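Next up: a single chain in structure tokens, the form predicted on its own.
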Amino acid sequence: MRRIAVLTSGGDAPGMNAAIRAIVKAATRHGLEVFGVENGYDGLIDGRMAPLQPREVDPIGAFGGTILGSARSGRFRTEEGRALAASHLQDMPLIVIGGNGSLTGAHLLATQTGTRVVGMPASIDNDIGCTGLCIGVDTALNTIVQATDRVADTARAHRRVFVIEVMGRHCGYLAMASAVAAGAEACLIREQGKAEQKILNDLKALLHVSLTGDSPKRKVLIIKAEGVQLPTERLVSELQAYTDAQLGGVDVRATVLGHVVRGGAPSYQDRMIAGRLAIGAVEALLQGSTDRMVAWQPWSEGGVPTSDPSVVLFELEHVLRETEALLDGTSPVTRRRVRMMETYEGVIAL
């Protein structure tokens, strides 16, 4: 093995560039040349790749996004597309940095074309099986907490209720973690499985307790994951109608953080995790591994240890199975998260 390729795929995550940098440096140390694939699997199908040099990638670890670009590829969903993608690698092993869809593509590439592939989990939603954290999660949480702190300042100044919507279509990890860290009064996540009326009743009760009595609060923050079926606009409208009728018209406002959560320079933790996972991925390829993912401080058993005690190799099939369980609620990790949130709910509301 004299060359390896790397691509980033799916939603971008802060720390992807730090991972690319570390891959290039680790590979160069072993005398390997690294080729960067442009625009994910779509670029691989078109054979768009170029060599990456250590000096060229040295500054990119501080940048958000991904210098290689990312794109969804309908063509890669076909066997013909995957065969064409593999043909451009010319027996080069591949490192795939991305989320669930990207790792599914890596698994198919390995099993259907014989390409040697190692995956790295990068998803701000922290919704990948087997790994304790994904690349991008810490930076996204820091962004949410900083934004929430600023919203809290203006909420106190005007005695307002704010609903802050954060990313997390299928996984509410960002909402859960940021609600605890930012001291929100409530957190709404899809995994709770609450019906719309139950959500509204619980929040109205919370507003009544928080905004009345001897020492009413000057702010109420409700952090909501985008995956909750109750739309934020309707939630705000319902709560505003309640405060108008029952609480003297306290304003209820919404802030949708959206894609701002994806951007920004990666934190120390994301750079460190990206770097150590990257070294683990390169070493895994050198040792002949394929169809595996490097995981950070995994919560799942059955992995293969590496020279780094925090980095463990898992078969991609196992990772994808655990990811499905994480998202459909059958994973013990999901159940544990929901129980933990139920415990915290009574505390953060005070």
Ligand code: F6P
The other form holds:
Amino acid sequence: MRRIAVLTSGGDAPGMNAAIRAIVKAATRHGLEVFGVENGYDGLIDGRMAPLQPREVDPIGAFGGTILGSARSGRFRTEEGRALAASHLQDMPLIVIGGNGSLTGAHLLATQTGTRVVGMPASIDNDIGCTGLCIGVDTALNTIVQATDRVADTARAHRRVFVIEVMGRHCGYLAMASAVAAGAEACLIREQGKAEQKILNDLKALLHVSLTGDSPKRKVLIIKAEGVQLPTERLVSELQAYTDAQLGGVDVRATVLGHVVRGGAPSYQDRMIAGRLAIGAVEALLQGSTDRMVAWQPWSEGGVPTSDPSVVLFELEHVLRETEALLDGTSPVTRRRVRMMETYEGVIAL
Ligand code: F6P
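Got the form predicted on its own; could you also share the form predicted in complex with this ligand?
Below is the entire complex, every chain and molecule, led by the chain shown above.
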């Protein structure tokens, strides 16, 4: 093995460039040449790749996004697409940096074409099984907390209620973690499985308790994961009707953070995790591993240990099963998060 390839796929995440940089440096250290694939699996199908030099990638660790570009590839969902992609690799091993869909593609590429593939979890949603954190999560959380602090300033100034919608696709991790850190009064996540009327009733009760009595609050922040089916616009309208009727017409507004959550320079933690996972991925390929993902697990729960005490290797098939359980609610991790959210609900509203 004298050459390896690397691609970034799916939603970009802060820290992807730090991962690319570390892969190039670690591989070069082992005498390997690294080829960067343009625009994820789409670029691989078109054979769009070029060498990456250590000096060239030196500055990119501090940049958000991904210098390689990313894409969601419909063509790669077909066996023909994957076979064409594999043909361009010409037996070069591949590191895939991406989220759930990207790692699913990596597993299919490895099992259906024999390509040697190691995955690195990178998704702000933190919706990948077996890894405590994905690359990008820490930066996204810091972005949400800073934005929420700003909204809180103006909400207090005008005594307003704000619904702040955050990304996360079907996973409520960003909403839950940021709600606690930013001092929100409520948090809505899909995993709670609450019916729409229950959500509305609970929030109306929260507004009543928060905005009346001897020491009424100057602001109420509700952080809502985008995976919650109740549209933010309708939620605001329902709560505004309630405050108009019962609470003197306190203003209810919305801020949808959207892709702001995915941009920005990666935090220390994302750079650190990206670097250590990258070294684990290069080492795994050198040791002949394939169809694996390097996971960030400071507590080392299962998996095959690596030279880094916080990095372990899991079979991609196992990772994908755990990911499915995370999202369908059967995972103990999700059940624990929902239980924690229920505990928080009694506290953060005070
Ligand atoms: O998976 C990362 C993510 O940012 C999700 O949180 C979000 O729902 C989705 O990507 C948005 O995808 P796109 O950028 O293609 O609109």
